[in-house]
Every structure is written in C-alpha cells, then in structure tokens.
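Consider the single chain below, provided in structure tokens and representing the form predicted alone.
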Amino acid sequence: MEHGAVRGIAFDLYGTLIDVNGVQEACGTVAQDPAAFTSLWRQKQLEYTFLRGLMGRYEDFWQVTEASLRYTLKRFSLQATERDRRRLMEAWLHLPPFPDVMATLPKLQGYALAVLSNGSPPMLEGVLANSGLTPSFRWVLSADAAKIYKPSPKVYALGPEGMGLPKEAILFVSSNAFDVAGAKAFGFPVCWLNRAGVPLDELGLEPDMMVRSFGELLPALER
C-alpha cells in the first residue's frame, strides 16, 4: 500500500470498534455459562448472515439476531420470557468501544471515517449513540442498503458510493478475518485488526497490514 494514499478509513463495527462480549451480562439473566452463550449466540449470528446470503433470502439484521437468539436459547433448553428476550436484544444497543477505540479515533480525525457494517440502521444509531462513538463518524453505512450481508462485493461497494472517494483510497479495518478477506477481495486497502494472534485463513487473501491492537493503526499509516 503506497504512502499517503489513503483518504478515509471505513471501519468494521462489531468485534472491531464494539465489544460485542459485552451482551454477556444480560446473558447471565438466563444462562448458567454467559460466555457459551454469548459465543453460540454470536456463531449463529453470523453464520444465518452467510446462509440468507447464499439463498438470497435477506432480512435485516435485528431479525437475524432475534433468529439467532431463538436458536440459541433452544440449543441450551431455556425457557426466556419475552420480557427476558427483548432485554437480551437491547444489550446489542448497548454494547461498549474497546478502551483502545476511545483513546485511538480522535488522532484519526485527519481521515475521512465511516462504519460499514451488517448491522441494521436502527442498530448502527443505537449503539453508536449509546457508545458515545457518533461524532467520531461521517458516514454511517449499513448493509441494509445492499440487502446483502459481508463479505458480499455489494455491501464493500457502499464504501466508495457513500463516502465519494475510489476504493484505493478507502482503507478498511476489521477484526474479522472473514471481512477482511471479503474486504480485500473487493478490492480495498485493508487493515487487519488481529487481536486474538489467531492464523489467516486460507483463502489466498492477505491484509496490506496487520496490527494487534486499535493503538497501533496510526503509527501504521504512517510507515
């Protein structure tokens, strides 16, 4: 990735910028094991993103998480009332930014900043809101407009047409290798988020950088 070609940066937003480990809490409300819970709940999540992708079945993705939640309170055989149920969605309203998150987007401000994310524009606004993150924004893009889910070429394709610049220019971060493959296959400069030191997968794809934690991205971009 050529020096100082890069104009605005589009982030992921869930497992990037938002703790989503953060709907532990009210999983602990009605499971014994939150973290299984809340790992499950997340799988299902994604992987109901994939399959409605490949059927061309498209339903935004508070309903994919209200399925996914159904799915996985029936796998742990519990009982949640409806009470209960619309309390374990809300907590996706109000999921916390990394602490790196908070110290690290205002020096990035010299960028063009966007989120591009699966999640619904109710969801987006709600815990952008909630987080305190929306200022840090100029574009907020949800792959509702594309009614396709990552690693789509439609929904990377809202980057450009939103925030008016060429893809070169558009350097994508995510912490989800899958994006990040998706990301790179669009065609975007991209940025892999790898806090976990988990492997790439084989997908004959590679990040233009990798960083360990959100702190290490500007001293990135400026190598």
The other form holds:
There are 2 protein chains.
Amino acid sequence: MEHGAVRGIAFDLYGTLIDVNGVQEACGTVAQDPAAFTSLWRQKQLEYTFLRGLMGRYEDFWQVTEASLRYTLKRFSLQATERDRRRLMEAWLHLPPFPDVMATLPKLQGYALAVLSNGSPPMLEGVLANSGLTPSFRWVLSADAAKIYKPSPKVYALGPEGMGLPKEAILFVSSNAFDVAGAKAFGFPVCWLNRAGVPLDELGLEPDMMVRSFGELLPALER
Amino acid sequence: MEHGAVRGIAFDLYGTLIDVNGVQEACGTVAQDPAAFTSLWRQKQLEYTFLRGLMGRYEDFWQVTEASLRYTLKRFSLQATERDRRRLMEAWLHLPPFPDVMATLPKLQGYALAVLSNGSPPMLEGVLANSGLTPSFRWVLSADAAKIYKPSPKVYALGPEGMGLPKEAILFVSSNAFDVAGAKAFGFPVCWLNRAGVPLDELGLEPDMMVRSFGELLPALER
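Let's see the other form, the form predicted together with another copy of the chain, since the form predicted alone is already up.
Everything in the complex follows now, all chains and molecules, and the chain you saw is the first one.
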C-alpha cells in the first residue's frame, strides 16, 4: 500500500470509534449477566443485518437493534417494561468513544475524515453529538442510503460517492473483522484496528495494515 | 396454511436431518473442549456463508468449512497436522442422522422428498450415502447451483425448479431459524423443527407450523 496516496479516512463507528460494551451498564438493571446479555444482543444485531441483506428485506438499524433486543430478552427469559426497553435502546445514543479515539482524532485533521456505519442517520447523529465527536467528521455516511448493510459493496460505495475521492485514496478503518473483509473486497485500502487481539477471519482478504490501538494509526500512516 | 396443498417436502440437511454435533467426536483429539470448538466452527461456517453472499464472493461449502476450521484452530491456539485437519473435515461426510429421521422418513414417502442444502454436491452425496439416507430423496439440491447461500431467495428457488412443483406446494422443513425466515420470505410454506426449544428469531417472518421432533411432522401435516 502506498500510504502517500491516502487523502481521506473513513471510519466504522460501533466497536471502532465507539465502545458498544457501553450498553452493559444499562443492561445491568434487567439482566443478571450484563456481559452475556450485551454479547448476544450485539451478535443478533449483526446477524439480523446479514440475514436481512441476503433476504433483500432491509429495515433500518434502529429497528434491527430493537428486534435483536426483543430476541435477547426472550432468550434469557427476561421481562422488561416498555420503559426498560426504551432505556436500553437509548443507551445506543449515549455510547462512549474509546479514550484513544478522543486523543488521536485531532492529530488526523490533515485528512478528510468520515464515518461510514450501519447505524441509521438519527442513531449516528445522536451518538456522535452525545460523545462530542460531531465536529471531527466532515461526512457521516449511513448504510441507510444503500438500504442494505455491510459487507455489501453498495455500502462501501457510499464512501467515494460522499467524500468525492477515489476509493484508492480512502483508508477504511474498522475493528470488525467482517467489515475489514468487506471494505477490502470493495477495493479500499484497509486498516484493521484489532483491539481484541483476535486472529484474522479466513475470508481470503487481508488488511493493508493492522494496529492494536487507535493511537498507532497516525504512526502507521506516516511510516 | 392449507396442508392439503402440500405435494412435496424440501428438507434442510445440517441440523435438521443430520446432527452436526457429530463432529465433536473427531474434534476431541485436537481440542480440550470439543463442544466449544464445534460450536465456534459451526458459527464461523455459517457466518462465512452470510458474508460471502453479501460480498458476492462465493466459495463452495467444503472450502468455507475448511476456512472456518482454520479460523477455529487459530482462535483456540491449537496445532493440527494436515492429517488431523483432513480427519476433521471428513467427519462432515460421516455425520449421523437424527434417530427420529430414520424412523419417520419411510412414513413420508407419499410426498415428493428433496434435500435443499448449503452443502456442496460431493458433501451432500457423501453424507447421505454414509448415513443410508440416499434412497429416501428423489432430489438433492445444492446451493452450489446458485453460487450463493441461504437465506438468499436464489437458493430456495432451486426447490420449485428442481422438483417441478410450485413453491406453494412444497413444505420446507428446517431446524435453523435463519433458514425458516429465508424460506418463508421466499414464499414456501414452512415447518420449523425447533429441536432446541429456542425462541423464534425476530425477523418478522413466522413459520406456518412448528414441531419439536421429526416424528411430529406427519401428524402435523395430517391435522
């Protein structure tokens, strides 16, 4: 990869800039094991985006997140009031950014920065505003415009379209291995932010670079 | 659903007719926790079919199963020789049918019976022959002909095409909730064989009937 060719950076949001484990606190009031509850909720949320994509039955990410919450409550045989459910859903609008994101984003302002996420426009707007990240990004691009989810190439195509740059000039950064594969298949140069230190998925698609924390991104780009 | 209209039955294979937990025995020689190993292997196998479908990067189910095995070995930090890996893969050709399948299939011969599976043609041929199921099915239909996986409607369309029946006349039977949703979205009447007794996924698609064991299928059809 020729790093010098990178003029813009498109970031995945959930798990990359924003810590989805932040919903655990809200889950603590309904679930005995908030970590297991959060993990299944997130797993089903992603699974439903994949399945809806393959079935050609798009629903926006707020609806998918609500549906996966309903499933998770049933699976754990938990009762939740309408008010509980609303509070759990609203936790998605108040997820915290990872600390290394806040420290590093100001140093990346020499690049055109975008968010490119599965989240619906109101979800993205809410969580970015509440976390103080809104001013860092020139573009906030939602899969909702493509009416399908990652890793469909239609979603990644929103990057070059929205940012007015060729895909070769946009570095795509994600912590999610399936997203790394999808972005690479589309044709972006890709950086895998492997926070969890897990093996790469065996999809025959490798990122151009891998870092373990957000802070390593700028040195890796300048290398 | 008008049961009288059903003239053929198309069955999912893995988890429905055939017990995928049968690979656990083979995994016991490489993994300390064969149940956890098998569970991750199966989870990744399915995830890779979804992701490859969305990325438009089809590889056949044998290759996907090998790739998900490689990932699972890495994730558990396990060494495996080439011979170990071959033995683990060959376990997919020797999976046992569920006992209730063997007892019930002869009673369903008044219907035109088919298998409609993600498995590649050699995988399907192998496991059906080794389990003694080959003579029970007039058609063995593989997603390989559609070059994409369930729940894409292109896979389910192989049913009416291959069986020469309208989709309304084919009951689709699966234990896998995502497969129930996909078949229903396509337009089959669907029976969910809910062996595990888990809640229905929240995809807005409900089966026409649910049974808990294969033996309940015929009484449910005749009801």
